[in-house]
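As structure tokens, one chain now follows by itself in the form predicted on its own.
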Amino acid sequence: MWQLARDTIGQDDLDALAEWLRTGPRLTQGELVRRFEQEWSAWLGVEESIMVGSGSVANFALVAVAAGRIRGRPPRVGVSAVTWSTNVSPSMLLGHEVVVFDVSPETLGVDEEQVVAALDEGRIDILFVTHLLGLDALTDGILQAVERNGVILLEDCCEAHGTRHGAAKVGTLGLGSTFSFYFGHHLSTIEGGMISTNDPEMADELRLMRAHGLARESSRFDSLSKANSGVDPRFLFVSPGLNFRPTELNAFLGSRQLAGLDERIAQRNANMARFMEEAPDWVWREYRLEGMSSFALPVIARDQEGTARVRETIGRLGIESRPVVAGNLLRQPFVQGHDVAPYRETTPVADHVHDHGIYVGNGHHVTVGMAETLAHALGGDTT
């Protein structure tokens, strides 16, 4: 069976992990987490990275810290209609106004024309872009509108390790970015996530939030201790926080996996490129593949007849599939009754993805030959 995903953690990783565990190492967050953060920052091209327990936690912490820079009212946060629930849940839980944009069929990311209009109208304080399925969701027009309007740009790169916009990797273009290291992603640490930024103040706030708000996590520990001399500095809480920490075990796996990440990305991209070359015209093929780091193979038919054909074909071939993430979030029950609304009255592209969107796995277990076979089967080849 062509599975949706196989854990990127291989037997060699497990053997190395078992050997390391036999040495009786520290398992709570420590030196290995710090080392992996530094390695990740160097690979991505940023100054600071903060490892946390999951990509979802990364989203919450990043949005919460960024929202603290908006004064006087709840921030207005722009998001994609087609994304994972935890791209929008943090803003819902924090009481933000959420503005939802339709998506582009070329990127499956936010529609450029809508976003630029909303930014120029002063409708958005924070734009949280999702690089869905490893496609580059940014455009030069969006980046220019963010810059001229002083809007905070955040990037959800949980499915986009290594995706590029021009010469830069996504995750380096805004105030901060998030990554997921869950099962089946480009890199897995069992559970885990990362927040990356070039802003030292944001990094400091994120480290405080990750560990209960304890001053000892801050680079300003000495000055904070002096300013709060009436509290024992060992348990000095200077900001709201929770426990979002990862473990040394997660970081041990992360460092090992990072060494082979570029090779895995190249394999994923080769699979995606061949599938798009060979797929029939009644399947969406107009994606902007430049800069991608493919997470999955989208199989989005242009009409209901095609969708039925996709389902029949992948079922016959024994291929596991999923919807294109959450479909149109505006049709999900969890957003009902909250301050979540579309920028425009309708979201036709997101609705099409919701009704016809299917993806199949594209990881280290998938080959170019498998992608080609699926494309040919969709085209009617039964051999």
Ligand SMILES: Cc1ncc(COP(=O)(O)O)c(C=O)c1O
The other form holds:
Amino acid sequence: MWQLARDTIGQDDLDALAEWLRTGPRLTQGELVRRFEQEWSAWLGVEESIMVGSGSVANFALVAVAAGRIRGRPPRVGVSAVTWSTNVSPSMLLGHEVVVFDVSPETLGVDEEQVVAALDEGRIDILFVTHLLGLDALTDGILQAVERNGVILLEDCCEAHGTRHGAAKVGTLGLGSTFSFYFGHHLSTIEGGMISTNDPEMADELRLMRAHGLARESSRFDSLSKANSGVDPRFLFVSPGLNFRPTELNAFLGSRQLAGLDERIAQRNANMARFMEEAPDWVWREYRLEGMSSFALPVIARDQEGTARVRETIGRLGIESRPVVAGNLLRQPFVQGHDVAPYRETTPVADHVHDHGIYVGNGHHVTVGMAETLAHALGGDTT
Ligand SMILES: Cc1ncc(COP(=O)(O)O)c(C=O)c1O
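For comparison with the form predicted on its own, provide the form predicted together with this ligand.
Every chain and every other molecule in the complex is listed next, the one we just looked at coming first.
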């Protein structure tokens, strides 16, 4: 069975974990989390990384802290119509205005023309892009408009570990970025997430938010305790926080997984490249593959007849499939009745993805040969 995903945590990781557990180590957040954060920062090319319990809480913390930089009105946050629910939920929970952009068939990320227009009109304060399925969602046009208008750029890289925009890895291009280490992602820590940034103040605020708002998490601990001498410095709460901490177990697995990450990305990319070379023209093949770190293989037919053919083919081959991420979020019930609206009246490309979008798994359990077989079967090869 060609599954949607297979765990990247192997038997060797579990054996090593069991052996380490027998030594009676500290399990709550400590040295191993710190070490994995440093290794992640070095791999990604950023100054600071903060590990948390999931990609979703990474999004929440990042959006909450970034929103603190917008003064005088609830932030207006621009997002993609095709992303995961928890890219948008944080802004909804925090009372932001959410502006939804249609997507580009080349990147499955926000449409460049819409985003540049919205930025130049001063319509949004924060642009939270998603690098969907490991494709680079950014364009030089979007980056220039962000710069020109002083808008905060955040990147949801939960499906895009190692994706590049030009020479830089995505996740290094804005004020902050998020990654998920859930099952089926390029790297798994059971559950887990990371927030990366080059902004030390941002990193400080994120560490406080991750751990109850306690001053001892801050690099400014000495000055904060001096300024609040009436409170025990060990239990000094300096900002509103929650508990988004990971455990040492997650970091133990993360450090081990990081060693094989580049190799796994290369395999994913070889599968995706071959599939797109060999797939018939009646499925979308116009993706900009440059810089990708493929998460899954999208099989999006151009019309209803093609979609039926895709379903028949993957059914016959026994391949597991699912919609493209969450379809068009504007058609999901959780956004109804909230301050979430499209930038333009309609989102036709996202609607097409919603109605025709199917993806099959990619990962270390998929080979170039399997990708080729699927492409040929879609093209009519019944051998
Ligand atoms: C684009 C995107 N953002 C956020 C998340 C949330 O990550 P997690 O499952 O670790 O909460 C996911 C999960 O797959 C995702 O695909």
